[in-house]
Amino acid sequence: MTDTTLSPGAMAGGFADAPTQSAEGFRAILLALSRPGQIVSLTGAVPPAPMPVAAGVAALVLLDNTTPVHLAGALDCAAVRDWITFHTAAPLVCASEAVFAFGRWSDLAPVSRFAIGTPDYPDRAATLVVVTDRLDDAGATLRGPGIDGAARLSLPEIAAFRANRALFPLGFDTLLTCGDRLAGLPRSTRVEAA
């Protein structure tokens, strides 16, 4: 017999007004992805530690029972697994099967483990939700769709994002989070050293 007991607090920390907060969170995430380098604030959820608020809101907005999710490193703990399971019912899977993956950049590496889509179905790529200690408009230079000239964004590294862009239209998309802040880095974005 399997123990199905949830961690203490698994039922807490979700949206108080799910329809409104989900819509607000979804709009903010779309804005971040459509304007790479722009940092948005996400609030309304209180996920268990060590998942930051922005990553928790993204999980509540983007995951459901048909969305395979991978948790890496410190986020792969009972409290976070149970919280995601209770609030989204998303199946927890290995990296190669994930549609979304949550973790620190070092824990998600090597990123080649994640789906990049296929020539016929480039949309079947993973989105990496990266937890960072710093997220600001300094560092790497970003160019491409949705950016007026250039933008700057602190990234955990540059080489992997440049290699990912070279795969376009294939490649993974990235949401970077720090506390309640989130920025998007779609695969179409060109990343250059500062």
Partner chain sequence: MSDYNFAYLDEQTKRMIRRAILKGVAVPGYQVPFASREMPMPYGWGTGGVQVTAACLTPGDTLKVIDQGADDTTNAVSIRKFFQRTAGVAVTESTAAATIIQTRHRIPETPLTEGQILVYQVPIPEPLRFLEPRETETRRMHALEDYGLMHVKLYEDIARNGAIATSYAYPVKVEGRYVMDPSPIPKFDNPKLSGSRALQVFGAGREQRIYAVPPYTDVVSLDFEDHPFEASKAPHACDLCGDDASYLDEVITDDSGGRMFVCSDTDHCAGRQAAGHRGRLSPQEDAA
Given for the second form:
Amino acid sequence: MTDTTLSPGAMAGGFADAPTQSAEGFRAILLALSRPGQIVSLTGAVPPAPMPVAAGVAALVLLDNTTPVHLAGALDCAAVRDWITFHTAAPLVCASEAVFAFGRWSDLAPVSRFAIGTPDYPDRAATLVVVTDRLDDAGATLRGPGIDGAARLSLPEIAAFRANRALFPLGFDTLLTCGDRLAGLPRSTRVEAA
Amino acid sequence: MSDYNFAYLDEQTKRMIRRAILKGVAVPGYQVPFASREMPMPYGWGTGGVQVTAACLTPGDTLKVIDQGADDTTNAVSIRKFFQRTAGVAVTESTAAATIIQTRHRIPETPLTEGQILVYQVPIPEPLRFLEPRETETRRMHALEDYGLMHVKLYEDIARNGAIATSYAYPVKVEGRYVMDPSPIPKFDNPKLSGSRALQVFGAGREQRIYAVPPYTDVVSLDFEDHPFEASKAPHACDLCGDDASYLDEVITDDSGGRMFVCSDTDHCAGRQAAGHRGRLSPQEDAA
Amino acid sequence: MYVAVKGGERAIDNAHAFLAEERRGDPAIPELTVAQIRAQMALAVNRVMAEGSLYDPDLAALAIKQSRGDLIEAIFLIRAYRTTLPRLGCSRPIDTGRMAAVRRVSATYKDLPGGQVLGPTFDYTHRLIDFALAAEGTAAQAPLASAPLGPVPRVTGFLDREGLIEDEPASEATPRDLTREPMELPADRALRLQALTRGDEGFILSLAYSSQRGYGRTHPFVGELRIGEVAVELDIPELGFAVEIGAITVTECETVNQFTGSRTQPPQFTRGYGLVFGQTERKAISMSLVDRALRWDELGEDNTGAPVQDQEFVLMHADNIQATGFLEHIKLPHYVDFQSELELVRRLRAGQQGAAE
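Alongside the form predicted on its own that was just displayed, please also present the structure of the form predicted in complex with its partner chain.
Below, the chain from earlier opens the complete complex, with every other chain and molecule after it.
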């Protein structure tokens, strides 16, 4: 990695102990995705603004040179691009080619651009890592796998997730982040307005 | 054991497995292809489970490994030792104390709790494989939700034997969508798959597949209205702890028809004995 | 009185100690060295490198020693080690046209540029046990050629010039990596060749033999078989050119097969290809026959239902490490499943007897 055009600070903010921090970060994400509505805390990475810590940790845990990534809106800036490139080597791509996408919900729209898998391979679907200003257990009602009855979660909108659920077993999967907190919303979750 | 990375696998491999596990969680019961690695133990001996466990372990975990329900079977001992050596994690025989349990062929008797992960070793992940050997065909069947072949097989069982003649690896349907192989657990264990508080992850190394059942997920054993699924077991009580509701191993004790039945779940049985429960053949307490 | 089986760990440790003692055998007999195995069991070393997918003769020799001569076990040791190695780079494609061949034969032309070079072959040995080898013999000496065999032209090149053999355009595309991606069916030819070159020699041999006997027959001629060293070159981005990092011995077989032509293609010959690490010609020839048989679809041939034409059957069963693991796992405890079967059979029998009464 001898590229001298990297932004200052691109090389900072990674994991100090990658095997352990990756393992702990993954477990938190796994818990969040397998228990929709549950909010977990992710720390250990210091991504450049405006990328939240939880999104940065998710990037370090999940991305590498085999996972094309799309950065949307304000996250598509030199600082974040260089940080992602330096720490993960994930190729930066357009929305339709992305395995992972990071951005605010409004910047990710229209989400129909993202891969939803194929009937033979529904796993070939994008994971959207959404930056939000608010993440708490209030708002939309969630039901489905991972949920004991019903759970509540603040969502940026309802209609898109309902449309996504209607595609099941196809569909994108979502990780919502706010600061150092993260919640999961797999395509299997049924969403209703509160 | 500093020669190898934490939990043996390199970080790139663990990332690849972790991504597959997350997709498995998002599509319960669907078999996610993954680039299974060659492990230092043979295919068929738990390489899929070992890779899933390695990808899930953190240094703070407490690991339990069972084979046939027992912690002291040789392959369970061997896998437990592997993770003690390569990950330095704490190990336990107690179901309740474990955070991750890797299993072959059983679900523990003690109900699992939130936050626990049960990792299954899977030999043949495709429930349709013995009806249709071609991957290209079974993949289409799953895509089209075409499970007629499975129902025909179960129905033929009933026509021939008067009952469904599948006693383990009994197929289930997950959240009303994917037919899934629960690994070769006895059908006695099938009801524990549904609505479990723990996350269940299935790893098939040789066949390169990972799949999952999140907590609180609906898992239904396939059956017919006039031949409902029945979680059966040998009609005996454990001869050591007296439990008449646990799954039993049959042990031949002599050459003239002598036999006894003991809990397959050794932690469950030991716990009951410690609590004072006794069975037909429990050792006599020494007179004080 | 029954006592639950305990002490698994001690039993395992003791078994391993026993194994180590048996491996060494009679300590009065000198221990084999890795160098001896490498030098004198070279064809076993080659097979372990080929099916282990790792070119390292010393390591393969060590694995053979450790596995007591069980080559599949040795291959397994190599595979498990290989998977932990970092990928530092990808070589440029090797150029077998520039091979320094020690053996080069063609079954299609009596003579040809470069000639027929037998090299170190068993082919015309009479298979008589050489009792002299039982004694500590003196080393045999072969006469030296006046000049080493330089690069020699390919037989398929002669046919190509006349347009008599199918065109095989070069591609700069990076082939998929069987060891880094899950197998996806149908597999393209590059992936099939990867699976075949590291597949079990016995399995590939038997498939090839079955096709010769008519199960998916493809009329092969060995256009050319060549064995020798080729350079391995690595592009160094910082330098802007490729650097030779070493040389490996490979065996390459190109078969020439009949093809009757189609609506779009005039009658011409087609190719089967085999390339294997080391001197491994039985495997390379077998591989080229199986490769050709698997191409029935793209060449518009009939699927006769022969095993060798069935890529899913061939690719999913060629790997001896997968096969032996799954086969041998049935000696692990299965008493839970067996108990469930016992219970079912007893219940079904009781039901039948009840119905009969």
